[in-house]
Every structure is written in structure tokens, then in C-alpha cells.
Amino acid sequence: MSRTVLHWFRRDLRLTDNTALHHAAQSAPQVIPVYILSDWKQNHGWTGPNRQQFLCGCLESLAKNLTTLGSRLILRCGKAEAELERLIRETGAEAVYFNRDYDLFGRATESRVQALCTRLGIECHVYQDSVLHEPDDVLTGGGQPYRVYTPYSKNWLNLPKPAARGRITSLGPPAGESITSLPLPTLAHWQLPASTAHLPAPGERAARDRLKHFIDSGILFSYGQQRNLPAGQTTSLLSQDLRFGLLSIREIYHRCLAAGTQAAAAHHAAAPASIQTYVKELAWREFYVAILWHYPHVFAQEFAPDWVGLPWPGTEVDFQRWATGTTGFPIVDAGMRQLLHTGLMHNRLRMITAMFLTKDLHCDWRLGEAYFMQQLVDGENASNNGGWQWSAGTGADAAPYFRIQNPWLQSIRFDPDGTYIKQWVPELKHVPAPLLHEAPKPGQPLAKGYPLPMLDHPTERDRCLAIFAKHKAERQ
């Protein structure tokens, strides 16, 4: 059959178990792969040099992998529907294939592309790919979306999981030389400064190596006991690979379960519980996807109606000290400096730093949400929004407003030896560990060049409770 189709790469930058790409390859002898670069310049509300640098590396890797198949990645820049229309007309493509996005921006773009295909009289095929279960597949008995994680997760865990597919081996001949392509992008494309962070290695091969290490090293088997400890590798480090689709969620799920079966046969007692804990984190990810899908207002305002309009009297000066890791609270500063140096932050530290900004500094959670999105390599709207609203006490299944973490207690509980703190706050490397977990005496900094704590936690905790209680009373 003489038929050409397009596969539009989005957040699925891989050749292995890529749902839309698999179906495109089955449907036509020639699949033209395309990626459409965004056309904003200099700054963006929810991305920055770290994530764009990682994207550049992933696109370079994808282009090389496509070349090994005898294909060629076509790069264009602009609005998706306009660039796809040009390419459809240039190639005579009879169909467009792509994987679904679940945030409100991606959904709006998809609607325009589907309308384009209808107008041109060609096929448009959209697939589930980045989640094990779509938002409308996990509903209450009454057909309503869940607002709380625990019942959602019980339903999610009991649903049969889709199988993973193999790697694409052929996409047919490449697009002809008359089909132009932009060069692979650098940060200059967005007029961004160079990233100074030490980022993870980009690309599908690097992601697959990380998954293999997570399983083969045994980190997966101790995940349940170690995951809250930020020193060393105690988690999968796959978040950016899920964000960009360098790995299939189906492959991660099934490989972890297969490893559990092998571990059980080897009498590894802790493995099943640890693997279940890890799988539940995948369910958390999809719970937040579902929240953003069903309640898109969370991207701009509080999920819980009681807290809409809650005042946040924190100052810009306070925010900047938090952002630069100079609060005088070692565990908070360590988390923020890890973010600045690597574009990543351990999940326990994401909670600690987010709650410190909202509950101790009384700064609007939206400021922190945006800052994380601009810094994180794995920045993803649903999970980031869900995590920030959880910490602020305003979201779905959020920590109650009166649950306010004490950063000193968090520090001693999760970094008792100060290993993590000393890695990221070198001014404190010679300070005895016990001193890192309690407020220093007035006027006596922990080390030369390190600031005194910028606030008294008990005082700010009481202030936070008063702000929430006053707002709640005024709304009744």
C-alpha cells in the first residue's frame, strides 16, 4: 500500500513501547516522525534552561535512534496545528498519529489538531500512552472522579494493567530531501542562558540504564524502607524519564513486578512490600493527572473551596532567601541548593521546602509551584501542582492546614547524620550532626558564612494557624 502518515512526537521521545508510533508503523509503509518546537523566547512561566537543555539532549538522541532505523526526524517550530498542516500538505500524509496529553494546554492543542484533520479530510488517531489508566477509567461507583487518593489507589491497583510492546524496527523510508527540517535545537533557540546544573544524561538509552540500575542494584527492593532518606540514591531517579516519555510507564510497571517475582523466589522478604510502595507512587502520579483532568481550575486556584482567596502575606525578600537556599535552616537550604545544582530534588525535600515556603514564610504556593517548574528537569504540571497544593494544605487529599512540618524534626528524622545537608551546604561540613537539627543560640551562627535562621518556627506555625482559621471563619 502506498500510504504516508505522520507521527507527532510530544512527551514520548522513545522508540520502545510507544503506543501511537506502534500503530502508525502498523498502518502505513512510510511514517514520518515530527517534533514541533515551541516558539516562545527568553522566558516562560513554567520551564527554564534545565528542562530545555535536557529536552535538547533527548531530541538529539531520538534523531540518532531514528537514523539507525533508516528514518529521519523532522523538526519544525510554531503552533502545532499550523506546522502539522504544512507538513501534511508537503508529504501528502493521510493520517496523523500522536499520544494524548492530559493537562489543559495539551488538551487544547489536541482539539485544534483534531479539527485540522477533520477540515483536511484525513484520519486523526490519538492514544493513551503516558498513564496506565486514563482519568475517566478510575471513577467512583457513582461515576464521579475521586477527590481523595486512598480510594482512588485501591480502584487503580485492582484494574488490569496494559502490557508493554517492543521496540519499533522500521518506519519505512525517510522523508524526501524536499521536506525541510530545522537543525537540532540548543538553548539559543529559546534565547535562554546556558544551564549551569549537572543534569541527568538525556535520551532513551540513558533512561533504560537508570531503570536497569534501579532494579538490578536492589534499590527497588529497599525502596519501602529507604525512600524518604535523601542521602545517596534511595529512589528510582526516573522522574524526568517519565516526564519526557523516555521510558514507558507500562514497561516500568511490569519490569518492577517481574523483579518482585524473582526476588520472592530468592526469599528476599522486603521486596514485595517495597515494590508495592513504589507502584503506589505511580498511582499518586496518575491521581494528580486525574485531578488536573477533572478539575483544571487547580492550575490557577486552590482545589479546596474553603481556601480559595486565602491570603499569603509572605514577602519577595522571604521568597528569594528560600529560592537561593539561604534561610538558615540547613535541611531547607540543602534541598534548594540540590535543585539549583542538579535540576532535581528528593521528594521528601520537595515537601519540606514547599511547606516551609507556605507555612513558615506564608508565601503563595503558586510562587513556589512556578519556581519549581522553571528549575526542575522533571517538572510536570499535574504532579507539581498536586505536590504544592498538598503541602500548602489547599489541594486534593492535602495535608490538613494544621499539619505543619517542623523543619528541625524533619532534619533529624530523615538526615540524622547530616550527610545530605553537608553534601549540599558545604559551609556546614565541619558542624557536628546534632547541631544541624536544632535552632542555634541567638547570635551564634552554625558556621562562618552561614546565616542565622530567618525565623522562629513555633512563632510562624502559630501565625499560619491563625491565618487559616481566620479565613475559614470568614467564609462560614
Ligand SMILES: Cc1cc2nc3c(=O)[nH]c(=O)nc-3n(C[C@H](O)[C@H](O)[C@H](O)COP(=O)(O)OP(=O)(O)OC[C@H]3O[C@@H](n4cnc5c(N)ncnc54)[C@H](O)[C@@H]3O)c2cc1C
The other form holds:
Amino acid sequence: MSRTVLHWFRRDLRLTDNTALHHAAQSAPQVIPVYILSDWKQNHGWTGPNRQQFLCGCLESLAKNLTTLGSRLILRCGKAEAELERLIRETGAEAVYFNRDYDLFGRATESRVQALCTRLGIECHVYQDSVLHEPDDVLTGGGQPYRVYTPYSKNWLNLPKPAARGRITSLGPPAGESITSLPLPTLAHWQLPASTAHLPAPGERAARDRLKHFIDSGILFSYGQQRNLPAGQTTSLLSQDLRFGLLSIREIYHRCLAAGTQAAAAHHAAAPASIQTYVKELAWREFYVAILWHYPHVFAQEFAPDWVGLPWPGTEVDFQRWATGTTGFPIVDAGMRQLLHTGLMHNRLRMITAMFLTKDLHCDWRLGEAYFMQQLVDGENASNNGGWQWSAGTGADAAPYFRIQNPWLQSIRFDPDGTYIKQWVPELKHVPAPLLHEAPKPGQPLAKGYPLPMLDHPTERDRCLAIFAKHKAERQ
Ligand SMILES: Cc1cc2nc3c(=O)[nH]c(=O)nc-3n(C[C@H](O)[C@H](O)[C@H](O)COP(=O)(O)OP(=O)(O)OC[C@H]3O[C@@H](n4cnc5c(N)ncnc54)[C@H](O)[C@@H]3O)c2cc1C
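Can you swap the form predicted alone for the form predicted together with the named molecule?
Let us now look at the entire complex, which starts with that chain.
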């Protein structure tokens, strides 16, 4: 059998339990692994140095792992369909294998690649890989997509979950020297400045270590009680690994469940409930994938028609104070600075800061959404858009617009001793914890060099309610 096929790596940068790669390896004695770099330069409204730096590290690790199998990663740059066509012609490949990407842009590219394969008369094999259940597998009894998380998750939880496969062991001989490849990219490829953030370690090995640590250290077993507390590690920290496919969702799911069974047998009382809570978070991820798939308008517009055209009178100056973590609200500033320093932010803080931008500063959620995408290592459209629309009160199953979190109360509830705040806002290191959770007296900053709160929360809350109520009344 002399058949040659391509495996097109996308958001699946791993060799373990990679569905399309597994099928490609079974179908042909030679699989040519390829990754196609994007060709934008300098400014991209939706990405920045943090995520691209992480991607570079993941590609380097993938290339090394492929070498240990006796294979070679081929890197190209440009439009996927044009680069794949070139490679198909150069190699005489008879098929292209890849895993489905549910994102708007991924979807559009996929249809062009499928059209290319039809035109060239070669096979095109597309697989479900990055989710446990595809958007069209979780529908209401009437065959409609869900608009609300709870019934979606009940259905999702009850569906049988696909099993995980092992690691690939061979992809055949390396592609010949005649197949050219670009060198591994650095940020210079996109003409981006260096990332100044302390990012998580890239690559499949590092991701596997993170999963092991989450389970073996017992963080998984206390996830149910601890996950909302941002100080220390209370969550899995696997979102960038899911974003880039360094880990398979099937493996995460089954390993957590297996650990739960063992823990329950060892009478770890909190374990089963914690694991259930964790699995429900994985369902949130797929809920937002399904929302973006079925309601692609959310990408530019409010999910709920009632809120389309809602005015957002916040100013650029306000936005900048939020983005730089200088609002004078310690909990908000801590979240924004964690993002600046690490390219990540705890989920509770994502909610607090997103609500602060939209409900206290009245800035358009789309500005915050884009800013998060530029900074986040785990930035991905479905979850980010879902999280922003939830916080703004405009999304699927969003917090109702009149339920506005009070940042001072969130602060005392989730960071009572100020450990998280003091870690990210060092100016406040010596301020007694109770003072971090209430507005200081007028003209008396909490510490030298730290700003007074830029606004009065009750006043801005009332203003927000008035904006929403007026818009609603005008639409009726
Ligand atoms: C405004 C806002 C923006 C967000 N942007 C992103 C984003 O760009 N990329 C992203 O992966 N997540 C995003 N989230 C969801 C969530 O904050 C992160 O997934 C989580 O903080 C990642 O940390 P973890 O891996 O330790 O999560 P864990 O608590 O350990 O959860 C496990 C996994 O479940 C998924 N998950 C957990 N919570 C959510 C959620 N609310 N929505 C969707 N998936 C979830 C993630 O894949 C996560 O890795 C956003 C949330 C908000 C409120």
C-alpha cells in the first residue's frame, strides 16, 4: 500500500487520543503532518503575543514529539485551502484528515477545504474531537437547539460519552526532504512584540503534568467547595490545554471520573460531588460552543433580541483604567493585573471584571470581549463571547440585567483575607484585609500610589438599571 495522506493539525496539537490523526495513521502507511500558520501581521484585534507565544511553544513541542515517532512536522503559512492544495499536489496525497473546529472561522475554512478536496477528487475526512458532544447531538425533544444551560446540561450529562484512545505510535517514514517546511515560528512571524506575561508551560507534556497534578494533588476533590476562591490553585488550569487541544476532552473526562470512583471507595466524601461540579463546567464549555454554532449572530450582536442596540455610553478613558487595573477597586484591579501578568484570569474574576466594565463603567461588552481575546492564553470565541454576554446581561441564559454584582461584596465573599488582592496589587500588601472590601473615606487612598475608587457603585448601578429599563421601554 503506497497511499500517502495529510493530517492537518489545527486546535489538536497532541499525539495522544487525537481522533483524526488516529484514523489517518490507520488508513495509510505514510501520514504527512502539517500545520498552517496564519499570515496576518502586527495588529490583530482578537489576538496578541500571549496566545501566539504559547502556540509557538506548542508547535515546537509537537514537532519534537513527531520526530521521536520518526516523522516530521511540515509548517506552511497562508490560507489553509491554498496551502493544502499546494501540499496535495507536491506529495500526491490521496486524502486529508482533520478534526472539526466549531468556531465561525474554522467552520468557514473547513467548507473551503472540503470543496477543494471535491475539486481535486481526493478524500476529505473530518472528525468530532474537541467536544464530548457536538452541537447537533444535544437538542430539545422538538429537535431545537437549547437557549438555556440547565436543560442543555441535563441532556448533555445523560448522553453516553465517547471513550479515549491511546497515543499514536507510528506515522510512517518522514516526509522527504523535497517537501519544504518553514522553520518553527517565533513572535517575529506575526511581527508581534515579545510577551511580557509569565505564561503556562506549552506543549502536550506540560498539559499532561497539569492534569496529573489537578487529580493527584486532590484539587479535583475539593473543586466543588473551592473553585470560586481565586487565591492559590483551586481549579484545573487546563483551559489553554483545551483551547489548543494539548489534552483530549475524553481523557480529561474519563480520568476525572475514574479518580472519583477511587476516591469514593476511599471514603473521600466530597469527591463525587466535586467531580460532578467539574463535569458541569465542561458542559458549560460545550453549551457555549453550541450557542455560537446555532446562533452565530452572537459573535457581533446581543444574543437576546431585547438588548440589540442598547447604548453603552462608557468612555475610552474609563476603559483604559479598567484594562490597566487602576480603577481603585482592589478586587477588579487584582483580576486585571493577573491577566496582564499571566495571560489568564480566574473565572470568578472574569465575571467580576466583565460586570464592572459593562454595568459600572457602561462600556460595550464587545470592547471587553476583544481585549480579553488579545490577552488570554486560553482565549477562544465561544466561551469568551458566552462569558461576556452572560456578564453584560445580554446573552443566552445570562444573569438578568437587574442582577448586578456588587464588587465590594464579591471581594469580601471570595477573597476575605485579601490574599489574592495582595498578590496582584502589591501596593496594598500592608493594608488590613477588611479595608480592601469597602470604599475608603473620601480623599484617603488605601495606600500611597493606589487610586481612589473611580466611581460610586450604587450610583452606577442605578444608572445601569435606568439605561436598560429605558431601552426596554422604547422597544415595546
Ligand atoms: C467574561 C468571561 C470570559 C471568558 N473567556 C474564556 C475564554 O476565552 N476561554 C475559555 O476557555 N474560557 C473562558 N471563560 C470561562 C472560564 O473563566 C475559564 O474557562 C476558566 O477560568 C479556566 O480556568 P480553569 O481551566 O482552571 O477552569 P476550571 O474551573 O478548572 O474548569 C474546567 C474547564 O471547564 C471549562 N469552563 C469552566 N468554566 C467555564 C465557563 N464559564 N464557560 C465555558 N467554559 C468553562 C474550561 O474549558 C475549563 O478549563 C470566560 C469566562 C468569562 C466570565
